[in-house]
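We begin with a single chain expressed as structure tokens, specifically the form predicted on its own.
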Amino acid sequence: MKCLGLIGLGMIGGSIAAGLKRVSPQTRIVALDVSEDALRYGLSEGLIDDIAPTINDLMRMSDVICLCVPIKQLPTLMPALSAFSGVVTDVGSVKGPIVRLAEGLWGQLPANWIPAHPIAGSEQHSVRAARDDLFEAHKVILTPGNDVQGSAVELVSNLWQSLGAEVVVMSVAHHDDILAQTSHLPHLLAYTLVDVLAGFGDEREVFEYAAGGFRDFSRIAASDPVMWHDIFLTNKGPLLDRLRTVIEALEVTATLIEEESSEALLERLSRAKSARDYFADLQVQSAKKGA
């Protein structure tokens, strides 16, 4: 890879420019935005080598192009990609639209498109919030499509490797559902959480005599809305599935409670613990296999 073209220069993408600039300073990387702002702020710093006017000065200059940009801004891209022949890669949280719109467009997903999403972020998304090490020790979702070229595949997965990641691969429809439960979920119920908190009257003492276990809950309401209401309305399928879920387990604690149903309640709880206690030591392996 020679030059890199990013659409988008957000947290994740000025996150991979400054890592790549870390680890390969030899490779060019370009940049397209809507926000002079952070172009320039990507100049200044030294995460990009150049802006891009268009879209089309963008595929001139690069041999790969990685999509960083909310979901539903992809309709508008997708088309001029169609004359790219480079490899072309993205950081969707959702997939399931990427390759439906591919098919669309082009009747599947072409062979050197390779679908990406980094597990990981914050609730920063500001170019400003880059970091050069973001994507160390977390793993990167890869979902090729049937008549993917093996050189595609090696190029986008050498990427992220370089940018220390663990790449692994499976199907679109696994990757949405996954998703949908671990991140999407989540995201909803911390947004959720504080628009009703908010609205119960007087929301400075709520949120005044917070504790920590709501500041831990809460941060990723934090996030860009516009960014989640587009994975919010784009994978609604796996994620109404789930919050339907989760909404019947609400009405069953509350049941338990109304009822003083102590044991039922105290194993549900106990239950709950010994798997996030389970997650805890997936995390500390994973980071000690990453050390």
Contents of the next structure:
Protein chains: 2
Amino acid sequence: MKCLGLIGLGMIGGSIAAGLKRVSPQTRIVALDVSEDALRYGLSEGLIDDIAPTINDLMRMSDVICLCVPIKQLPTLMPALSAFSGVVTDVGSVKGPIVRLAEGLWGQLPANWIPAHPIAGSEQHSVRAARDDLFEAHKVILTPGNDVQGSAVELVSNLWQSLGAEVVVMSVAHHDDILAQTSHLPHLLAYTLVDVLAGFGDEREVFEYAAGGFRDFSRIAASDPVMWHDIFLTNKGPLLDRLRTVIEALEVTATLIEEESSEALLERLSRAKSARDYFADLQVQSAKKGA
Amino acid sequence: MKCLGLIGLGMIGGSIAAGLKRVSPQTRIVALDVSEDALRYGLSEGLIDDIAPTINDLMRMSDVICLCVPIKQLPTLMPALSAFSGVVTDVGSVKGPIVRLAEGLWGQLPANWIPAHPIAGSEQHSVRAARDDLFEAHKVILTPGNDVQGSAVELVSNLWQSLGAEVVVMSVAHHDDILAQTSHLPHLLAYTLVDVLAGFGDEREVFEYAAGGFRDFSRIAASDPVMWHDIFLTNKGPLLDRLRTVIEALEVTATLIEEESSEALLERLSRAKSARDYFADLQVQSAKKGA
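Could I see the form predicted in complex with another copy of the chain next, after the form predicted on its own?
Below is the whole assembly, all chains and molecules, this chain first.
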């Protein structure tokens, strides 16, 4: 890869640029963004080498293009990529709609397009929050199509591995279901709980007494509402399936409390605690691997 | 206060002792606990001055007694306190059941009993996790009865203020409702979500891909299941009311996503984000006050 073209220079695009500049300073990076401020910041901080005025300029300058924009901007941007023969990848947190867009445009996901999703991020979304180690010891999921170019998978895989990430390959449907559970559902619960609590209180008095439990929830609800609105709607199917299961589980928990089914309630809480401990162990192992 | 008697030397009791030893080293502290290990640790670390072999010994040695045990141990411990004429306080996270226990034993909450609840803690519960600054810049809610001894309220108030806490007085019912919302409900949601996710996955595969959103939830589910089982059942009424409202709100959110009511969904998420930002501001102000 001689030149990486970034479409979108936010927190994720900026962190890819920052990481790549650290591990592979000879690779040129050019960027296209609607925000001139983001592009100027990227240039002045040395994250990018050049600004591409148009998508055609970006395609001419780059041999690999990475789309780091909100999913809803893809319908406008994707048609132009028909003319690009290099490798294309993206970082969208829902993969089904991207593949369906490609199928609508080109009949199938092009052989040179490798959908990718880095499982990393924060509630920040500006390029000013970019970090060169954001992806270290994090997983990146690739969901290549059936008729994929092997060399393109290898290139995108190597790109992420060079940033310290662990690359995993799975199907689009499996990816979207896993993410519905581990990311979209927690965010939806957090937004709903915070909204409900704000609605209960007399002048938001409840927040004055919020301790650890609520603090952890509310941090999740600090994320960009527009981004999460888009994610919830784009991953509608898997998210609704899982949400309905959670609502049913909450109803079961409510019944256990209502009927004071002490033993069954304790069993449920203990099972969750043991699953949580298993998860914490995984995190410790993964942190050790990263160190 | 010449001598504080602690019934229960866990994380909260231990942190009261540690804090008091720092700000008021001349105050003697004696403790009673079923765990000899906890008592020995308390003695060797200088958290307590003496061990009370029985509750009668503790009453004889102390002029103030603070109950720092799980609520379900109170029915066994409370009758003995009839013989105690000093000030009694407790740190239970649900106040209604304690007042009802007292009413059952003595007709009403005794004038020398000041129910208190420090809004501080963590998923730790051993005395080894005790910290002398645990209560600094945290709220402590007192819920005294109607026929209370003014001097007892003042004493308990001063005790908590000396540990750096901000003391607030409110009714038992209001306390239990506020805590149902800000603490018990988030814990219940976290336990349920973690349990549901653990149940979905093939060999808990989902946990391998869990990023920030899930991590914040799962930390809450690391708390002691026995303690939370007790809290959920003792604060059954207010908790179930609030839980049912959250279930309804989740059903509304599900419908908005199902019907792709883009505007209403975004409005809901933005409202939550603005409530969260308000909460974050409060926290910053409170941290400044504490500093």
